[in-house]
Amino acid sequence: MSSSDDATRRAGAVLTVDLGAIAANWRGLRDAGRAAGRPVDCAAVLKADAYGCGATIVGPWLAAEGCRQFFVAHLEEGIALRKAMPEHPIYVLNGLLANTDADFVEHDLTPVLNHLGQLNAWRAAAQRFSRPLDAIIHIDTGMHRLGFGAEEAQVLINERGRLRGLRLALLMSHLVASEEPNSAINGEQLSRFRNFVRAMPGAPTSLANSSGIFLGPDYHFDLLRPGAALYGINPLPGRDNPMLPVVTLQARILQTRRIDAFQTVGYGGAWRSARPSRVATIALGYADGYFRILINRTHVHLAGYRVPVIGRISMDLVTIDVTEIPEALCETGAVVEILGPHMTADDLADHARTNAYEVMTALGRRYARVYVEPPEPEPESEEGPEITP
């Protein structure tokens, strides 16, 4: 028995990641970018440990599928990914922090430069290391978080010499409301980005995140930057999800008990039985990313039955009402679906009053993780899901 088999056997909860689905989602997004006949490339965003799916596993898998460029948020994420991927470009979105230039150079990572101070520091590093260094310029077109503001962008346009010693790998910006196709800010950002690109010719360009891909070819430029959609999160809220599901989360029943009517369950007595009931306790909790706000407001599935979650979410345990479920299905060790065909990350996010990004990135490290690889592809299955921007 392998160590992964042992970990699964011992675990109270198991997270299964479908690598084939991630690859198919990437291919579908790539093909959507190429639908207009332009040679658009498609990167992969692996920040937050590939949205909880495991960056050092997902990254090499996508590289084998043909993905050539990768984004992370933090320098440490880039260093960890570089060990698993020695050759592909890795870009660090949060940019160049003070006294980290040598780390970027040592690990062959490219900073996304967000202001003139970072640009000056990176150019000084190029001089110190006596060789040109790759750089990405991030222009703020309306997000007002990171990126060159309008005044600094104009300085860069007027003083191109500030880039001397650097190889400009990409000009990029980030959309504010790409999941809202009718939002006026999308067109405003597109116009601002185009104006900057026209004033800074010669470098590849990137604007579209996952939802931005579905705004159409005008937003595609040279490089797509999908993140959430790769992992099955719906890039089109309120519409059918065009992406394949990626994760399944299952937890085991630890114990089932009978209680009388009018008995409370869990901390604070936050749920009270209205009748004689059966309560099962399953092996996950808020330490595993199952949010406390889900108290008395969501459900799980057991053998196809919808089962309400009752009482407060504990650090390590969740209680469910299995009164209506056949007793033979509720024995110790029975598997309960937390995320899967009946409850997607988007569904659970709605119950938790958050978004699927938080659901995915909160997935706990205590789960045993199983990675499913697809069978050898048939010729007709080599493309991803058909996606129409």
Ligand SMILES: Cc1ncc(COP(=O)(O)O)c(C=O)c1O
Given for the second form:
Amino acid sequence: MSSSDDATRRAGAVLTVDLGAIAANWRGLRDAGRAAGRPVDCAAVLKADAYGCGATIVGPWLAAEGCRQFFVAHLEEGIALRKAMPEHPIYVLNGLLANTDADFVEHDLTPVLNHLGQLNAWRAAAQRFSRPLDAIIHIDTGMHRLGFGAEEAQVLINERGRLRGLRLALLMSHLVASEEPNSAINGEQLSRFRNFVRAMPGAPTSLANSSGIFLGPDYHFDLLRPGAALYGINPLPGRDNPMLPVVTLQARILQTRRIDAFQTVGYGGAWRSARPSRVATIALGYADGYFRILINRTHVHLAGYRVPVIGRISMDLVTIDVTEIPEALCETGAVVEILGPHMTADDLADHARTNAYEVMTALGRRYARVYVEPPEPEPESEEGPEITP
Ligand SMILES: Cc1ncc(COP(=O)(O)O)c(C=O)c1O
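Since the structure above is the form predicted on its own, I would like to see how the form predicted together with this ligand looks, so please show that one next.
Let us now look at the entire complex, which starts with that chain.
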């Protein structure tokens, strides 16, 4: 028995990640970028442990599929990923912090430079290490979070010498509201980014995250930067999800008990039985990313039955009302679907008043993780889901 079998046997809850679906989603997005006939490339955003799916597994898997460029947020994420992927460019979105340039150089990581101070420090590093270093310039076109503001961008346009000793690997910006196709800010950011790109010709360019890809070819530039859609999150909120589902999460029943009418369940007595009931307790909780706000307001599935979550979410336990479910299905060890065909991360996010990004990135460290590979490695040219931006 392998250690992964052991982990699954011992675990209270198991997260299954379909690597074939991630690869198919990546191919579908790449092909959407190429649909207009331009040689658009498609990167993969692997920050926050590939949105909970496991960056050091997803990264090499997508590299084998033909993905050539990878983004993380933190330097430490880049260092961990570099060990799993010795060759591919890895870009660190949060940029260059003080006294970290040697770490970037040692691990062959490229900082996304978000202001002139970072650019100056990286140029100094290139001098100190006596070799040209790759650099990415992030232009703020409206997010007002990270990136060169308009004045600093103008300094860069006027003083190209500030890039001396650096190889400009990418000019990029990030969209504010790409999931809202009718939002005026999309067009405004597009035109600001185009103006900047025109003033800095020659470098590859990137604007679109997952939802941005669906805004159409004008937004594609040279490099797509999807994260969420790779992992099955719907890039088109309110419309049918064009991506393949990637994760399923199953938790075991630890114990089932009968209670009388008018009894409370869990901390604070936050749920009270209106009739004699059966309550099952399952093995996950808020420490695993099952949010406390889900108290009395979501459900799980057991053999296809919809089962209400009742009472407060505990750190390690959730209680469900199985009164209506055949007893034979509710025995200790029975498996309950938390995420899967009946409840996507987008659905659970609606119940938790958040978004699927938060649901995915909160997926707990205590789950046993099972990676499903397609039976045969699929050739690079094979198509993903058909996506029409
Ligand atoms: C700069 C940048 N690019 C791309 C992405 C990927 O976005 P998404 O997950 O919406 O595809 C992110 C994620 O927040 C980001 O911060």
